[in-house]
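Only one chain comes next, encoded as structure tokens, the form predicted on its own.
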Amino acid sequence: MSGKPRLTYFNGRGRMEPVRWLLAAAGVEFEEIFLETKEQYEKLIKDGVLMFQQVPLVEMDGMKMVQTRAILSYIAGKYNLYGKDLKERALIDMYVEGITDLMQMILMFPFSPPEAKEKNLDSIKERATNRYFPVFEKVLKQHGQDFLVGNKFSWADVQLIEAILAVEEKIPAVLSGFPQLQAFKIRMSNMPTIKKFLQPGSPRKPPPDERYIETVLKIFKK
């Protein structure tokens, strides 16, 4: 094994992408592993890997890290992306909650039955725009600075713009009252990091299509 953090995760978003996203603004190459039978996951749970029996799992600095939560919070740390002090990683903790309420909407969305498409899409455009982005344009709009927290780039920033981006393929218009997430969209789309991401060939994943769903299925089916 390189000296590169190993993921290692099904080859779509899951739980894994904000993981990929928060290594690639801190600049860190990795390498992946993707799950496509159901054997490859039963011997990492015989082989003792997956403390939980869950991935996503993280290989890094001699550790086998599973909990997302736990892998990003040990990333932001590892990075300097996770505040100045205690005050300002309460801050960044409690975004990075309400952010993930949201995308955990997203996350299931395409494991919706066809029926409850169009409902469950109606109800991430209304958390989004009624409960999630208005916080966050406040912020921005009050403290009048780039960034979330401290006015310096953290992991609440890089998951904010993960979720804009997830929100925008299925709703476009979704930022259209929301003038300081428009600004604060093209300012980060435009860090040198994230840019790099966000260019085709990178390894960000594309939005889920029927394989991935298959492989997830089959992977996990009793």
Given for the second form:
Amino acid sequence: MSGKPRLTYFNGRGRMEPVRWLLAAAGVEFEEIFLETKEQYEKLIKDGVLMFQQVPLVEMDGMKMVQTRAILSYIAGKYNLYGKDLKERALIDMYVEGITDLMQMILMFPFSPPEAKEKNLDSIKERATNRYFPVFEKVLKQHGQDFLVGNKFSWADVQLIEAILAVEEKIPAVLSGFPQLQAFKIRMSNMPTIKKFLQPGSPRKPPPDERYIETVLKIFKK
Amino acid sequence: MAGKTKLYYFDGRGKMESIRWLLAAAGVEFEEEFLETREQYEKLLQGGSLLFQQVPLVEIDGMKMVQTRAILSYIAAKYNLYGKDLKERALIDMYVGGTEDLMGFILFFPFLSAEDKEKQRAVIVQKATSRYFPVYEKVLKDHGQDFLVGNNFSWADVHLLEAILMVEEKKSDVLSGFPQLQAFKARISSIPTIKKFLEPGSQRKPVPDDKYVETVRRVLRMYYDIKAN
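Form predicted on its own done; form predicted in complex with the partner chain now:
Let's see the whole complex now, leading with the same chain.
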């Protein structure tokens, strides 16, 4: 037992990717166990380590943590990425929740039927450019600071850079109307821990492919 | 200007109900403005109050808060219902995540067709009795304390009671295999602030009906074709 956090999930982004981002941004090394077979998953359930029979699972500080938000909030709190008081925390939570709603659309996208994919892609583009990106563009423009909340690097910044890159993978020119976000993207990408995470060989996972989708469906098939 | 806490939502449960529960449990008085027309919603949008163009909106402590989870976390922390340290907070977050997922199966129930409602009712009961209730039953059995976390009343207790009552509305004897939860339900229901919230005339909202569904669809121009998950 190394003492490092241990992540159990599929070998792909899914709901675990924001956890990988946040740990990496905080400079925390972690181990990963990849679910490849239904038997592995059923064993985890039988062993009673998955509180609600679901992954992500993160073992850290003696806890077997499930529920992505609980995990992320804990990491943010532990590594001082959650603001300096209740009100900054509230702002971070609001921003993170909004971004999570956008990321949810991207999360589900690979599992949508082929005939729905174009429509879903349009929805992602519409939401990103009309609902979510304008909010953060405005926040950054209004206070003129480097980070979203309290002039300090926080979970909200990590979540936003992750989302920007994920949307750009689908819609390469999506930031064209957002100069503040373009500058933000560069700034965040140059932060040492994030820069390292963006390099090849890091624990960052590639966009979901056919193999990933197959694995998830196989493991959850009844 | 602190002023009173004010909630903006439809006159019904939806995503705002957990917030009403938590404020009530904490003994906090609040005002409500009910969205009835599309014009009201557009006025809120134009006024810039809705960060992501969505309700719930809660005006509290000079902030215009949106995103249900953010609002609930703020209220829990402010009123000392979030545990004593990071680890208790993590447990509360995990438990609340579970009850939120469970209530998520009920959230869009009123929008389903009659046929889908019957199917969904079975799903709700199955998830409650095989995935969620056993967890909380075991937690209470293992530590033998009155409350879920840290021997102290917390957001997790409020959320679980809310979930239990909602599932019971779909199947009244759903707690029959869960003696710890039956005792928990009785205990938490008799906490003075919660007892008051459970009495007629409180701000607790009734089971959503067709009028509620109509209002949501009219105001948001969404949710016309919801299928069970």
